[in-house]
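First, one chain by itself: the form predicted on its own, in structure tokens.
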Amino acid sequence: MSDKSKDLNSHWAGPMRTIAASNEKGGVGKTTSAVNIAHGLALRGRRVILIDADSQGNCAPSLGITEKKGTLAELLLGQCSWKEAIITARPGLDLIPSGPRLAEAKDGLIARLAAENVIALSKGRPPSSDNNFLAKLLQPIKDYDYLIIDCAPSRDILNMNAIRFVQEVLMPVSVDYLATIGAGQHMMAIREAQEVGAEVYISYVVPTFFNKRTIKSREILTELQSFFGNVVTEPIPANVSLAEAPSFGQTIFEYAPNSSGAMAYTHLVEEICRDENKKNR
């Protein structure tokens, strides 16, 4: 193994990194690249937790997972607890299910808002601005390396507060017209968080579905990397491989190892994993 293996696989020893798998577009890959950059850091020795707060539910199928105690929105209604809701998906990886009542958990958010902001307008106390819930539910997580989110292809007030708690947003985006539009919407929902105080930023623009054989790719790739720079990573290339591991539980790291999109994904995970040292301040 050479010294640089050795320095991406040694364990990390700073601060938590906070990760948001985000874009407002549907079909880019997020969750794909959710699960497989979770389970890419665990196998170089990180400790991960990743967490669905998509109603979608797909990580936990992802990872051939089936039971579940608990989940994100269980958590959120405060009807489990921490451990019932933990599972244990790989070694050195933690999942948070998701499922479809987060909408149920996101309307009740959205509900005790309302109800708090009318009892201090009651009491002649302007409305509170401190609403980020998942943030303060959080909060207590402080024993992993990295914690990502998978957000759903939405701006709702779950991925806003998401937003808000995380330090970085790491944008997937699909090599086709329409999911660059997405791309620019997303901006403006991050530079709004920005503007209440949140220091998140975009740490990684991933081009998805790149067919390098195409004109049309290879154009919006050079668009991407003009507008947003050297936070633009390699491409992740449209892979059959990635499309079918979800199908059997598993991650591209399991389902096939040497193919294309396992290499795509190993490189996007050593560019993490170097990137560690500029995040520790």
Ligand SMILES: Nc1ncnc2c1ncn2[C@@H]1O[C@H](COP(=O)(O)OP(=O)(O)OP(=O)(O)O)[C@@H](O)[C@H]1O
Contents of the next structure:
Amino acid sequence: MSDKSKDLNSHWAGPMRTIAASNEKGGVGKTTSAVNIAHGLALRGRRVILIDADSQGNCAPSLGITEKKGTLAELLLGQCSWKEAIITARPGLDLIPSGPRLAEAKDGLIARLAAENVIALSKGRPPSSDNNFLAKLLQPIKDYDYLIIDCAPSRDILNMNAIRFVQEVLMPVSVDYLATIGAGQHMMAIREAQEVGAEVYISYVVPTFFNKRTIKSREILTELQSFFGNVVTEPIPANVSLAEAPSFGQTIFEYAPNSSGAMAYTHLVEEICRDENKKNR
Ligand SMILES: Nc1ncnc2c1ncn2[C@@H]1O[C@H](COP(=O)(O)OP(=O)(O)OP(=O)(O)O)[C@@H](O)[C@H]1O
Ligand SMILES: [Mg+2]
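The form predicted in complex with the named molecule is what I want next, because the block you gave corresponds to the form predicted on its own; please supply it.
Okay, now the whole complex, with that chain kicking things off.
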């Protein structure tokens, strides 16, 4: 092991980093990035909690987890305990899984807030503007080095909750034209959150599905770099092993540790670890 990698593996005692893998554009590699980065960090001795905030619930199967006692939906509705919802997925990596009930839970929470506000208004009290259900729930989580949220591909209330809760956004962007439009739209959503006081910023723009042999991939990478500057990371290649690993319930480090996908996520995890000591990441 080189001295450099020893440093990256040494335990870090800073405040918990909170990162949302988010982009309202679908299929750009949010879940793939969230799961592999979470595991990569755990392999480097970080204590990580991964929270699946997408009703597609892809994080659990990607980690080979089929049994769930509770999910984020039940937690939000107060219908299960933390103990039931938190699964130890790997050494150092805990998961709060998700599932289809999340959509129902979201509607239920909005309806509950609306009803409370009707009652408040009828009693001459101001309505509550506090609709950050996720922040209220996740606030007590402290015992980790990293809290990573895998967001759904939308601009719904839970995603906006997630963006307002975290400090950092890691935005995967697949290197195609429509995805760059999606990236711009997502940046606007983050600006809106900043305007209402969220101290969140984009710390990583991760180009995904990169193919160095195509001009289009290289052009879009250059475009992303000139628009987002030095938060653009090394690209993640289009790599069949990354697509296959979830069907075996394995991360890329388990399924194909020598693949180009594993190398790229290793570099990204190292970059994230290096930033731990930066003041303004
Ligand atoms: N770099 C890659 N190379 C090849 N396949 C990939 C790569 N990244 C992700 N995939 C595959 O592409 C599909 C979409 O990836 P993923 O689920 O991570 O995207 P997402 O942004 O989370 O999607 P959604 O918006 O639906 O949540 C998945 O089948 C995944 O296995
Ligand atoms: Mg996803």
